[in-house]
Amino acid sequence: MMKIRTRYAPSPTGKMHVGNLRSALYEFLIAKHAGGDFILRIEDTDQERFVEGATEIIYSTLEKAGITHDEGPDRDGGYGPYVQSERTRLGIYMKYARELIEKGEAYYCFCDKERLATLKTEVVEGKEITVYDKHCLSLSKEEVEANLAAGKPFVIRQNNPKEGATTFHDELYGDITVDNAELDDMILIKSDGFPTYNFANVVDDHTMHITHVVRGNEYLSSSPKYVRLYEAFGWDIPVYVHLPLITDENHKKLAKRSGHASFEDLTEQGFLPEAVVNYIALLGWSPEDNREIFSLKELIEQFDYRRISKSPAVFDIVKLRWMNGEYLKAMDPDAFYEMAEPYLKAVLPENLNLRRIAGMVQTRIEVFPDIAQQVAFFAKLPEYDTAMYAHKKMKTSEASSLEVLQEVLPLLEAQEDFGNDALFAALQGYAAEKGFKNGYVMWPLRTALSGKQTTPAGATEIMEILGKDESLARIRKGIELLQNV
């Protein structure tokens, strides 16, 4: 059997959309699951959309995602160059376009903008396109040569039949048949000498021995034209896998303006690359069981592209946050602290035990920016409503809380050891002596110390972090507020 070879062929036009990353991931998984090769190819033929620095974003994104290519611009496997502009300069695409012209499967088109503007248009998938009328197909060989000799601008068009039908097979959608009358004579070589995306794809996939082509299902409508090119050349057609659309929560195409449509957006928002990859793998694919957490190695072992769904996949940011939280909980504490440290330092003074605070929040956050909301009270006691002291479960009220704070204040003032264990033992002794449950004592203290309904630590842990002076000052503040109720 032929070795499986897949490719990811992004255009350097900006940040990597999660749909593009999913394509890269699935292509990588298909290849690696079968012991094959994954190739990176840069498709920069659309010079107008080229964005400076976007190629570096492609490399950086794939590296952070753990998607390692076997061949590419930086790893020649014998099928290079792997950048389409470099292949264009070598004349690769023009050579194959002229081969099609000789076979009658393509032709030179010299129509100017004025003439093209007179052609009829059709609406295809919501977009208005101009349907070319094969005008230049009727030019004689002599007319074509005269135009070329005169330096007249031209494009090269595919010569698609108007009768019959073209059928191709997709692994998910089965056999799809399209009337040839619907196939426009698409441009293969543009007037600037660069190939179009559609033509370069076919030539590169064949010459690089790509066996499986994985892409979004928006390319289903273009696939018959690709098939016609393969047939015109007499080349084997690769296995097609067209992926379902990724939508937002409102079932509309996930747009860049959503704020979480690109890998960069997500990592900048504090999501872990491995959690993003895990989540994106499940956008359209499901394992045999209901498992949701996978390492990349486990995905390679489990991935079967035949289990990809045809239905649109909904990008649920709430689900991704949950999954990211699971990854954070499982992190090595030292690794977590290294990543959490900048977020802690952004809101807390460095004289506090930041490593200890990191340990407190590790299991309580879903993304790193959540840290600020969790720990800001350590730096400064926020304004709070004394109604927080009343807690039905703890059976506390503002009056009972005032009594507890007033009674424990001198006890804490006399406490020399302000470590968590010693503080807990002292307060537990006070509660036992008074016949109180621990929560009856700890709730008023935690409220006075934090000014928050929920905290990443209990009262005694908070006091240990704050230190004696600050802890006592906050308790006195709580007493003052409650006395004024």
Ligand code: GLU
Second form
Amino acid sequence: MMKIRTRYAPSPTGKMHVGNLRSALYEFLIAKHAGGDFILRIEDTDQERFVEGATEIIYSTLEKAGITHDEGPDRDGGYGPYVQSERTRLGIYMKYARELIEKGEAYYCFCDKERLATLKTEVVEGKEITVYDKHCLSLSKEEVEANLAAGKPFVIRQNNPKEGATTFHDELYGDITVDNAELDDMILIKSDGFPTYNFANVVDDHTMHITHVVRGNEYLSSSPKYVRLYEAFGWDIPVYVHLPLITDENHKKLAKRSGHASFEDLTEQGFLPEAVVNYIALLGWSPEDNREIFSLKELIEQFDYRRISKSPAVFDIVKLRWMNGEYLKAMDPDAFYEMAEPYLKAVLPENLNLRRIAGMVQTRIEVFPDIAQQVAFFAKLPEYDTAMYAHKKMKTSEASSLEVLQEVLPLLEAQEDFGNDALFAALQGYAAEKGFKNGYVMWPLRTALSGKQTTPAGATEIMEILGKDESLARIRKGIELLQNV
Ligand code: GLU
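Show the form predicted in complex with the named molecule, please, because up to now only the form predicted alone has appeared in this conversation.
Following is the full complex, with the preceding chain placed first.
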């Protein structure tokens, strides 16, 4: 059996978009599921779109995401170079373009801007393209030679027939047939000598022995032209999997301004790379059961590209937050603390037991930045409304709370052991003696101690963290507020 070889072929144009990361992940999973190789190829032939530092972002993103390539610019596997500008310099594309010219499947075009401007244009996927009229196809061999010898600028175009039709197969979209008359004579080699993506992707996928091509469905409409190139060369066509669009909640294409369109945006917002990868795997793919949490290893085992869906995938930040929360809960407490520490230190004084507080919030947050609003009350009692003391279920009122706080204050003042267990026992004793339910006593206390309706810990734990002086000060403050109601 042929070894499965897939590739991720990013253009270094900026941060790694969620859609690109999904392509990379699916390519990686397809290869690893089958024991194959995953190749990284840098497509930098569009010099105008090249962004300094973008290649480094690609490397670091793949590494953080755990998507490891077997071959690439930094890992030679014998099919290199893996950077298209280097391949251009070696004349690889030019060699294949000449082969097509020999076969009558491509031709030199010397038309200048002025002439092209007079030609018909068509709008394809929002972009205006010139429909070339094959003018230069009629140049004689001698004319071409003379132009080349004179150093006249040229491009090389694909020579598509005007008759017949081309069919290709996509694993998700099935057979797609287009009339050849609709295929423009696209440029293969540009006037700067670089190949277009359209040409380079075919040459490279073939020469790198790629078996499966996974990419966004914006390439679907160009694929018949790629198929014509494969046929012209007499090469095998890889398996194509064109992925559905990723949209935002409003069913619009996920855009930069959404604030969470790239892997970097997400990790900067405190999402764990593993959770992001898990979530992205499910943007268009689902396993047979309804399971949602997968490690990368489990994804490799389970991933079957035939289960990718054609319908657009909606990027749901709420769902990703939930998933990230599940990953946080499952973390080893020490590892969690290590990552939570900077977020805790940003809002809390260091004399508080930060490790203990981390333990309290581990199961309660979805992303690290949630920590601040969970724990800030430890540092400073927020202003609160005394109406909070009235709790239906606990059967408390502002008046009952005032009474309870006034009664427990001397007990707590006398309390020597300010640990959670001792405090709890003391307060439980008080409640039992008075015939109160625990909540009737704890609710007012927790309110006075935190000024919040929900806290990551109960009243006695909060007291242990705050220490005696601060706890008593907050209870006195509660009494004072309630007295003024
Ligand atoms: N360089 C192309 C891109 O970044 C790759 C498309 C493909 O995977 O063939 O969109």
